[in-house]
Amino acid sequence: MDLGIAGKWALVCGSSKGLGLGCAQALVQEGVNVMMVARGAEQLQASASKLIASYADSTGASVLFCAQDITTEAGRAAVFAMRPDFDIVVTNAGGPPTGDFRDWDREDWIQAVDANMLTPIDLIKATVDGMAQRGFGRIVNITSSSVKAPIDVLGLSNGARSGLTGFVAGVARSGLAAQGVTINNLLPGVFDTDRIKTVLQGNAKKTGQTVEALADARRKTIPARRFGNIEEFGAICAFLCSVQAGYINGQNVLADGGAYPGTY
């Protein structure tokens, strides 16, 4: 299927590895020009170079990268100084630490909300009007399956990402869709990324079990009996950015292998 977005410009945050990289790769494969952003310069440059070598020639897509912390005002300013307008924005920031809510102070909450709620809102604010003027725009916020089924040790993430979800529910229905701009949230379950490895390692220390034993137990809770991979996650993101997805707006798209047990 031709997604109809070749030649568009996309900003993909947190794209040096993991889910963000999967999204950047899928978009480049569709001929989308991508600006990759992440904090780690070395990893970011390596990932960008790999995408250029693998896909740029065949698709004609351009791949730029900007080593910045997108959760800071200075980082966002540096990105928009390189390119002010984007047709597609994929917001993504590392999840806050796990733990017991009794141990978190005000600063922990401020950091979580700043990274996982206020940063996406700032990126939406900076780009949607230009999208609307051009008659096309796609914003995909990578959040978490914990928005639908909260996880006790991820209280910081539960709270901050739920705040973003509520904001998107309103702004996506504010008239932007009539101007060709959609805003959706993409909710990953358990994917084979550094994030799940960190969580499993933390649980292993607490329980005395091996990481592999915990991973096997976790896979058994997923109907697909496996963790997701970044390529399939990126493909879902690319579809949400397509012209065919123009009638999907204000939704929370869950990609978790069937793990969520609810009807709705």
Ligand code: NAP
Second form
Amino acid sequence: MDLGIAGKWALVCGSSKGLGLGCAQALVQEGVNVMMVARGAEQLQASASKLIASYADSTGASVLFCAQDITTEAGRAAVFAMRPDFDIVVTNAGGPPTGDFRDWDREDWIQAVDANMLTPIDLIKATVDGMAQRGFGRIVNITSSSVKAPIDVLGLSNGARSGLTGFVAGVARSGLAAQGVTINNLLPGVFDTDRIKTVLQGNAKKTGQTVEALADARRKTIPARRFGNIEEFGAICAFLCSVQAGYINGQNVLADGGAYPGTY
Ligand code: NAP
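Moving on from the form predicted on its own, kindly provide the form predicted in complex with this ligand as a structure.
Let us now look at the entire complex, which starts with that chain.
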């Protein structure tokens, strides 16, 4: 299926690896010009170069990169100084640490809310009016299945991402929708990325079990009996950014291999 977005410009945050890279790759494969952002310049440049080598010639897409911390005002200003307008924005940054809520102080909460709620809101604010003027726009926020089914050790994520979800529910249904701008959240369950490896390594240290034993036990809790991969996540993101997805708006799209146990 031709997604109808070749030649558009996308900002994909947190895209040197993991889910963000999956989204950047899927968009470049569709001929979308992509600006990739992450803090670590070396990995970012390597990932951008790989996308250029693999897809730029065949699709005509341009790939730019900007090594910045997207959760800071200075980082976002540097990105918009390189390119002020985007037709597609995928918001994403590292998730907050796991832990016990009794150990978190105000500063921990401010950091989580800043990274996982206020940064996406700021990126939406900076881009949607331009999208509306041009009559087309797609925002996809990478959040987490923890928004639908909270995970006790991820209280910072459960809380901050729920704040973003509530905001998006309102703004997606504002006048922007009639001007061709959709805003959706994409909720990963367990995907095979460095983030999940770090979480499993932390659990292995705590419990004395091996990482592989813990990963196996985790897979058994998922009806698909496997972790997701970044290519399938990127493909869902690209579809949400497509022309065909223009009537999908204000939704929380769960990709978790069936792990969420609810009927609705
Ligand atoms: P990952 O493999 O660790 O990749 C994170 C990416 O974001 C990297 O490119 C990283 O590069 C970049 N990044 C992190 N903080 C950033 C910042 N402040 N500014 C700019 N770039 C930043 O993680 P992932 O698994 O793809 O997860 C992505 C998001 O989905 C996270 O919020 C995570 O909590 C959430 N999530 C993941 C899963 C899963 O199973 N993987 C499940 C639920 C939710 P630098 O470190 O160089 O900046």
